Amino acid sequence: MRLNLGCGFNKSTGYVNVDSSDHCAPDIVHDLEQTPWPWADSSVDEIVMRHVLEHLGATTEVYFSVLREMYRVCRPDARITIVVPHPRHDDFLHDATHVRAVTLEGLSMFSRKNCEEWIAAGNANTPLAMIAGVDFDMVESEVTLEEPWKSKFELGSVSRTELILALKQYNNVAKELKAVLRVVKE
């Protein structure tokens, strides 16, 4: 099974399209922070959120919940897709649906293997991973550059570190992130 998790009105022919609301007709209509989901353990093959995961989890309880369903419903290596606008872009500070902040660099805190490693270097991170009880590798990421930056970075005239250095210092560099996440289980 492939779910399409807050489909809104973009559904995908070959998954199963939920949405908390009936507006846009998904195939199954369900509020994603209201937990259990209605499916069963390591069911799911797949999971896509294109723009869905900052609506979800304003409070860190909430979050987690959600997370540990996505790890509960899905099979070993299950690749999970998260599309999210940049936290410091425009579309998601205007919009008031917007609840959380999520980064590529909050979502890798999500891997097991990854805390490990920070305790035994003895660093600072917290061990969500472990605090959650899920376990997602990050098996791919991008970032997508609003204009200008992307035109200047293709053309050469901004440098890989001139542009880290823009992502740091201004908004709207970047316009949104894509996360690919596998599914660890034994």
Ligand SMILES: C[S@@+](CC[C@H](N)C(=O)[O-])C[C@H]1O[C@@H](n2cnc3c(N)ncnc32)[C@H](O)[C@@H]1O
Given for the second form:
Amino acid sequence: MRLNLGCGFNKSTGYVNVDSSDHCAPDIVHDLEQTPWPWADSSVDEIVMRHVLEHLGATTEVYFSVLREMYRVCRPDARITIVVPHPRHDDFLHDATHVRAVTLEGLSMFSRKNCEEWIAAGNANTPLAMIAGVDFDMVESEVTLEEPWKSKFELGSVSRTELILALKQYNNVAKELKAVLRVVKE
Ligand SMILES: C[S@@+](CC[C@H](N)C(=O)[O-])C[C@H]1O[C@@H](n2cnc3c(N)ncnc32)[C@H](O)[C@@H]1O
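Okay, that was the form predicted on its own. Show me the form predicted together with this ligand next.
Below is the whole assembly, all chains and molecules, this chain first.
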């Protein structure tokens, strides 16, 4: 089974399309903040969440409950594709239903391996994988740049070093973030 969660009007063939609102006539109407989700443990091969995770989990408790359900319903090695607006892009600010800033670094904190390495190194990072009871390994990540940065970087008038600095310093450099997570469980 493959799930397209928070499908909106972009429904995908071959997926169970799920949304909290019936305005887009999903296959299943379900509020993803309500747990447990209506799928059995380890029954899902793939989850796609495009522009959805930033709508979920205004509180840490609810955010963790969503991540726990993603982990619970997925089979070992399942893939979860997450696409979100970059939290420092205006797109993130405009939508009144955006409640959570999602970053690649933030998602990487839900990897047990990363947490164990940080603990061994004496780093102060909160071991979120252990606290939330999940384990996601980021196997792919992508940053979609906004113009004019995209063209300037492609043409070589902005170097990688300058781009990395700009991403830290300015708004509206990156438009979107994509992460593919592998579900690590027995
Ligand atoms: C920005 S739209 C993205 C729609 C689609 N994934 C796409 O890429 O076009 C966000 C969608 O998430 C849905 N959504 C928001 N909160 C939700 C929740 N708690 N449970 C399920 N769906 C939710 C909204 O109804 C909306 O259809």
